[in-house]
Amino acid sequence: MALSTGARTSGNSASVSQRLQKELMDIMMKPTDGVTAFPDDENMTKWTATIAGPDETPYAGLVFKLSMEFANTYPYTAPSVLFKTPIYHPNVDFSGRICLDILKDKWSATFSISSVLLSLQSLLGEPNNASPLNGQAAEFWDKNPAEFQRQVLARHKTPEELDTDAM
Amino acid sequence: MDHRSLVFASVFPVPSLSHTTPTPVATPDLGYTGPGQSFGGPLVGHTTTQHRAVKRNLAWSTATRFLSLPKSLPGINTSFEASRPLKTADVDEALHYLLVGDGKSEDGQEEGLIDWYTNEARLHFARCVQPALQAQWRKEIELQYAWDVLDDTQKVLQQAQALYLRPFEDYILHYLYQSRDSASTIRPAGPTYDDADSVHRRFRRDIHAIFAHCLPPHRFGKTLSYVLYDAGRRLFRVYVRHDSVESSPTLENTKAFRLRMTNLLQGLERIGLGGENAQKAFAHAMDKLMDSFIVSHYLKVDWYSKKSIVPHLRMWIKDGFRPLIELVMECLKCSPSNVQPTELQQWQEMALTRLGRARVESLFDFVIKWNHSLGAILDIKEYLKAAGAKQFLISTFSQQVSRRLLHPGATTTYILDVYIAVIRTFHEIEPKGVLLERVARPIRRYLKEREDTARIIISSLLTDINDDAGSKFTSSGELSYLIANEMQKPFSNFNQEADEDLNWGDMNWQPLPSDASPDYKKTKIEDVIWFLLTLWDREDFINELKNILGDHLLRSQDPEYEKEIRLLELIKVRLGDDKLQACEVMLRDVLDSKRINAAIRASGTSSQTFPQTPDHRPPETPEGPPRAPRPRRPNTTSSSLAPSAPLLKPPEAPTLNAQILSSFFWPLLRDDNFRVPAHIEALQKEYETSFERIKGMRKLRWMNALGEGAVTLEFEDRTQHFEKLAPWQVSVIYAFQPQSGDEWASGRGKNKPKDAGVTRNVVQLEDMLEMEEQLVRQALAFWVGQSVLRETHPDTYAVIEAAAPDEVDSVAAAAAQELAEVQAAQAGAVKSQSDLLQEKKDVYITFITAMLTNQGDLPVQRIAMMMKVMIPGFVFGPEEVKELLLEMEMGGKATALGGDVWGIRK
């Protein structure tokens, strides 16, 4: 597999970047709600999303960053997709990286920016606690519900917070 | 006496300090008795040396009392002898003593007469002149008086000079000169005798510096130099216009005038006022006058005969300025008093320089109104032969452009206008085109900028200035007459200039100018056209005559087109003939269309009756807006006609042409959607099929927005026919025609009882005709403008039946009229760009919103930049986003955070 996603992507970037041209546009003809993305410049092999926390889940209300790359063997090759915005969750680690299906073994070509998204989305509201990067996260999920969204909200934080942290 | 002066003296010897005053008579000074002598006694014992000082004292006294002067100054009149004691044999005597005896000074020991009679000459003048001299130059000398005051002080200090220097010359001089008269065959070379003459001499140049320091220098140079320079413009008649103190050109004689002048100067030279002060304050007067009689009305700009008016100024340096200057330097007794030539050119090019420097100042004006200016164009094109000039003349004219020209507030037509005359002066001043190119650089560079700046000159030149000029340049301002008059200009040798370097024949050849750069190239400098379609990239301006011709050849009046391809075949010269397929297929689509509608018509003859109209110029639109006489019921009373037959019996049946158009090469258009009456719909199908059976597997599509029609209407009382009618305006008014199962047909005599025309409200006519409401709205402003259909109620209209002299319809109409006006002139034939913002608007506004959602806060640059880079076709700029930013706050959707920076409102 690596042989020949090597042979096929060489020199590829135009494609790539042609690819990601149409998904912006497809994004912006069809937006869906709560979930946006786009480029970071022009080059637009790097992204940052935006996930609207689903309503009746701990995360209604919150915002959070993604940040997500394209290496030049996209779409062959899923994007590495971290949350920028502190998140307690089951399945996404104190650095924000994701334990999600289709962005390992079962990313397929077929898969779009917005369909990761929304698939990210829904990750919010029904974490796949069999295999947790975060234990204590998961627990809670199941046992208490109560401390889970306190945990939640301690440490959300919103994109302005983010910045200033940043500065 | 103060201290100062005190001290002064101590140091160096102050003749005024010791001055005596002449003894009186009465009390002659018999000497002092030395020591030890007895006081009083005879005088015995007289040693040589007592008895030479009591004479000495005796003489000093005689010849002092005698000449001393007066306390006072005479009148002019006043004889000096009448005031002075006769010269007595002891005054002979005692100044033969004291001048050349052994009376005589010796070693500087003993005060000598020459040197006292200079002092009291100057003591005199401190005390009798000076004051009211000084009293008449502590002010400010106001130009009106300065002639006077110089001539008052010129007399008064001759006046003292004349006084001071009689005595001296008649008695002192005379003496010396005797005595050397009879020494010299004695002593020939005797150091003391034989200096009579320095002696004069500087007796003269002690009392002009008493004269020279009691004036202030810097005023008198001023004033000397006003006066100076007064005369020479008197003497010229040259009349500075926004001098006041100028009085009313009278013409003074010139001849008197000049005789004052020279007599002043004449005196101030003998009384020493005309030394190098006066040569400093001659020069400025000089300078100045060259300059004033460059503004006079001698070189004001040749508006009439168009010449240089440079010849002239040579002349009048040459005959007029040096004869002046030489009759000055005479009268100064300046050496050399004659004018070297090498002088008089330098003067010649100097003038020409200021003269130069003047005219560029406003060169700007010149330019504008080019060719009347042509004098002064000549004029600086003398002047640039002079150092520095280009490179004056290239940053002033920049300067005046960008402050004159190229700002918001000048209208793109007129920076067109003005860019013409631009390269025509500039032609003129220099042929070969390199200052041309420095100074439109700017010109062009900000006209690139400028939106429409392509439109207008496309359609200047698509313009016709013969029929109703005038009119249409000066009102819409969107059409530049030069441009369209240029265009009238034949088509001359545009492809000779090829060898023009290789011309051995030519005996103007000229090489280029110094400061062209290596790379430069020699362009068809008279071509305006040239310099106009190639301010921008061709592909731009490909593209953007495709749109204009688009624009252009559906509404052209003109059946053969003639213009559209006499401008095509210009720019394909100039351009090259690639790139211009699609407009030469659009050429070629519009005469195409008359064949085909010919061919149609003539095929259709058997179904149709088309009335052949051949005055009638075919409307040229794919959906041939009818021709379409549109039967109004004719009588109230007449109620057997079906209202929705309008073939029924119409005067003549309405024609149809179309216009095929083949849409990949057109630009894109309007395609406004509605319905076109029935008839129409009729006829254009029949086009329909007889154009596929010509055509073959041609499809047409029908683009109704485009075209236009004729209508007649008939009301009860009148009958209006309307040319050049859009369709939808056909269609809107067409859809007042009286329907079945209108209850406004029927029961029209019940429900209004008078004058009751069709009516229909704004979302009807929507309805009825899938169309848009704007345009609905726009078509019915049109009729109301006609005073064919009245507002009755708000967004219901009725038809005017009987044209009652009704005040409140005519002003209704003439607002309406109005309005219709307006929208008229924004609907063009060709998608506008705001028209493509309008409608991909939501997408934009997706785009920015997300844009900010993810990236956070961004400048209004940036967010048009990124948009640019991401969205194909986005052609818009800073401008429009900021439109659609403020249109997303007023949403409530963004916000702006000051600095032009914008955020999504949380």
The other form holds:
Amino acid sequence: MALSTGARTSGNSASVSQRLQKELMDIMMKPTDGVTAFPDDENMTKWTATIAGPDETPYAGLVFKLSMEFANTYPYTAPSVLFKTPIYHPNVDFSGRICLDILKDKWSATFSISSVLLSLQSLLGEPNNASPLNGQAAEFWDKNPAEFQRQVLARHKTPEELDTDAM
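With the form predicted in complex with the partner chain done, generate the form predicted alone in the same format.
All you get below is the one chain by itself.
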């Protein structure tokens, strides 16, 4: 069964679908440790991804679920990416919105789903505290690592808990 793009059929949405199918094949053929991404059901423009917290960071051993949506202008515009797992991080607000330059003004059509997820995984261990969305998290990251860790663990939910909450 073919996956639809969820958009009007046009040359542009067909090229978006082709690009996303190629990226899906790349992800399946060359998996990256700690990163997964797959389209939701039959809509190729909406994906669910996971990233594992990097070792030796406050997020080690935790898994984070994200949603990714691709406009009919992808890859020329960045996907919309949100953390679905509650996360305490200087560059993520409490709605899951992410402040990361490659998802904004530094986006390039050469980026892929995998490169975005790897950048987000890297951001977990190396936040940009000069441009925080969560000022308290930035302050605790710099000045009170124990309290930062406590906040991370207090906010985190497992993917199974998220699935239960959605029912």
